[in-house]
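So this first bit is one chain, no partners, the form predicted alone, shown in structure tokens.
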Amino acid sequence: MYESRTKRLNVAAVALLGFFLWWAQGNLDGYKIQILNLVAINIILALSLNLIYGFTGLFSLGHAGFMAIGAYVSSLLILPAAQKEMIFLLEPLVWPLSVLQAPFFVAVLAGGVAAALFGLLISLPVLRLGGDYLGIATLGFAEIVRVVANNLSGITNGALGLKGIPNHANIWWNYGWCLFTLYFIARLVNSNFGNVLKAIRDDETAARAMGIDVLRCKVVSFSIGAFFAGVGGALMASLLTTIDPKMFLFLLTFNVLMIVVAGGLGSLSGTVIAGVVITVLLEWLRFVENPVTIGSFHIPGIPGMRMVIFSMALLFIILFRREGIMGMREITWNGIIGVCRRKGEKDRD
């Protein structure tokens, strides 16, 4: 009975989201639609990192690298052959990428699979490390990907990047992938395998003593997280219609990490809430980078000031509310109904 009610409520919530997206597409301007798209992509990226860091306990800083792989693979597959010939000025694009073209869904899927394969490749040696060493190793991987993309002119077009990428990543594609990511990771972390990942996170030594193949579970979790990071990168590339190696700096990983930490490590609900709030605030706070004149007092614009503000906010979260918005708690239909019932009983009294 409870599961049936939960399914009906989930369907109703998805239908309500679909109605809102339909309304937004017809009533909001392009800038607001762009922010809605960024919300969906940031939630995908944050959920994938939360699986690796929040649920498995792997301190990874390589998300920008997986995003770059997904973005380049997907973009090369959806770019028309004539467009590829036009933008590859330094060196012709290698065959068969020069003539290969795929539908958008296949291209995004290929970007995710390519990122997952790289995640699998590096996870076998890197995941034997732990703590800060793992973070440094994955950060090094992301930097290697960026440097290779900057110099591999025959595939990535080097520092010039890829321009004129078809803008297929509309609001329906982005939120469709967002819902699938949320559903998949929610089912995963609430399964027996998810309990194993949490056991590894809480006490790796005890998990190993219980007979759990710790390295294999870590590799699976890391590869799944890399897959969805690649999907997020592919969607972002199509949304922005242009990519270059300078996009995939550590700052990109920091933005995703900020959402995960603010929402709560090990909380999918917190990740979704923080993804919405932080993405909107990152855009809203752009005004602090513009010049301000108050009477005769002039304050010049300081580029990057909004990131300084968010960095300070992240420090405050770590110092004073380390568990984030939700901690490890989740918002469930059962909890919402319980709160409503208690409120109703209180109002009657």
Contents of the next structure:
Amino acid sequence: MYESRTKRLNVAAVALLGFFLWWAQGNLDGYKIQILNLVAINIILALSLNLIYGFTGLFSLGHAGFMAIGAYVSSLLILPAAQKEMIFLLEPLVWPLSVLQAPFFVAVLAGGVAAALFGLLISLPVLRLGGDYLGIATLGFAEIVRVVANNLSGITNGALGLKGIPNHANIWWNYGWCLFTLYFIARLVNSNFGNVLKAIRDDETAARAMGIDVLRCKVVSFSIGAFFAGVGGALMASLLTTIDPKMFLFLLTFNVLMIVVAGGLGSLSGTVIAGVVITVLLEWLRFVENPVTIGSFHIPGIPGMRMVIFSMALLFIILFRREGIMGMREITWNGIIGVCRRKGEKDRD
Amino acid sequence: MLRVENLDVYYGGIHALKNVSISVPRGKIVTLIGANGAGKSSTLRAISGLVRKKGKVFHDGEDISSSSPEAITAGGLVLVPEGRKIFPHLTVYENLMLGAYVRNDRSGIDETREWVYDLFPRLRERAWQKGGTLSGGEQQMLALGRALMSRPNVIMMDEPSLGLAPLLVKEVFEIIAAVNAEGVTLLLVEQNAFAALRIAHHAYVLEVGRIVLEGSGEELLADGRVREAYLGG
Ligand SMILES: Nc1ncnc2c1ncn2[C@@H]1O[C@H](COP(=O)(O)OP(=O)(O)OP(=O)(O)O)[C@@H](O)[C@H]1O
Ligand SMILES: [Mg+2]
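Provide the structure of the form predicted in complex with the partner chain, given the form predicted alone shown above.
Below is the whole assembly, all chains and molecules, this chain first.
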């Protein structure tokens, strides 16, 4: 009975979200729509990192690398041949990429699959490392991807990047992928396999003593996480319509990491909440970088100021509320109904 | 049932186990006692394939010296690690189900779980509680129950009484005797030499990585050297 109620409430929530997006599309300006789109993409990215780090305990800092792979692969598949010819000034794009074309959905999927393949490839050597070493190795991987993108002009157009990427990533695509990611990862972490991942995170030795093939499970989790990071990168490329290697600096990974830590390692609802809050705040805080005039005082804009504020906020979270907004808890319909019922009873008293 | 021949373990330059040979007959409780750092945990970890070793290990007549930990568990030899390594963020039920990871006979697993719940009724009451919120004694029950879920024929337990109040220690040893009465062979590592020797059929004494003494539980309880070193005179 509870299960069918949960299902109905989920459908209702998705319908409500759909209605809100439809309303937003008709009534909000382009800037606000852009933020809504970024919210969806950031949630996808943070969910995938939470799977890797929060649920499997793999401290990975390679997200920007997977995003870059997803972004380049997908963009090359949706850029029209004529546009490709025009922007590849240093070196022409190699055949068959120069003529290859795919519908947007297939392109995003291909971006995700390519990222997952790279995840698989590096996971075998890298996942044998534990803890901080894994962080350093994955960070190195992301950096290598960026350097390669900078130099492989025949495929990536080097430092010039790709321009004029068709803007297919509208609100429906982004939220569609976002919901799919949430659904997929929620199903995964609540399955038997999800319990195996949490067991590995909690105690690797004990997990091995249970007969769990720890390395294989880590590889699977890491590759699925890489897939969704690739999808997020692909959507972001189409949303922004231009990409270049400089976009995929460590800062990008840091933003995602911030959402995951703030929301709570091992909490999907926490990630969603933090995804909304932090994306909106990151935009809103742009004002601190603008020049301000108070009376006769003129303060010039300080670029990077909002990142300082955010880094400090992250420090505070780690110092005072290490488990993030939600800890490992989840918001569930049964929980919400329970709270409402108790409140109702209190009001009647 | 379980035979260990000439086991050597090195940690970097440290020679932690020196030529250790142990034999655990079917259906018996065998205990390994020794002071801190004697190499008791190392012995168990080496047998279950968690650390690199030299020497031979036979389980049920099969050479498992170079098998992976996963294969060893699947073969029916399971370790309950030191310090009750239960999964704190998973429920009691989920912890138990992970113990059955190497099995895939759904109805058989349900049966075993009921059997474990009958052995430890407290686990049934707390099936939906997170493992990390159990008391120390309950966590030890869960660790043992989880090991039983794979339906092993040999269980190795590393210091099950560690950090428990005397009353709980007694309870844990009763549980161990009950599990043994169900036909499970046990290799038990203990600091609490007195309690271990009392239930063991056979015992080995380990001193700085070497077996220095062996005999039946009663013999060692009566042995002057053992009394002096491990039983407080
Ligand atoms: N991973 C390791 N690296 C280096 N040395 C180790 C390692 N594990 C154990 N040792 C050393 O090997 C020796 C035996 O350790 P072991 O854990 O087997 O002792 P123990 O008999 O179980 O002790 P205790 O009763 O305190 O648990 C100790 O000197 C210990 O310091
Ligand atoms: Mg020990």
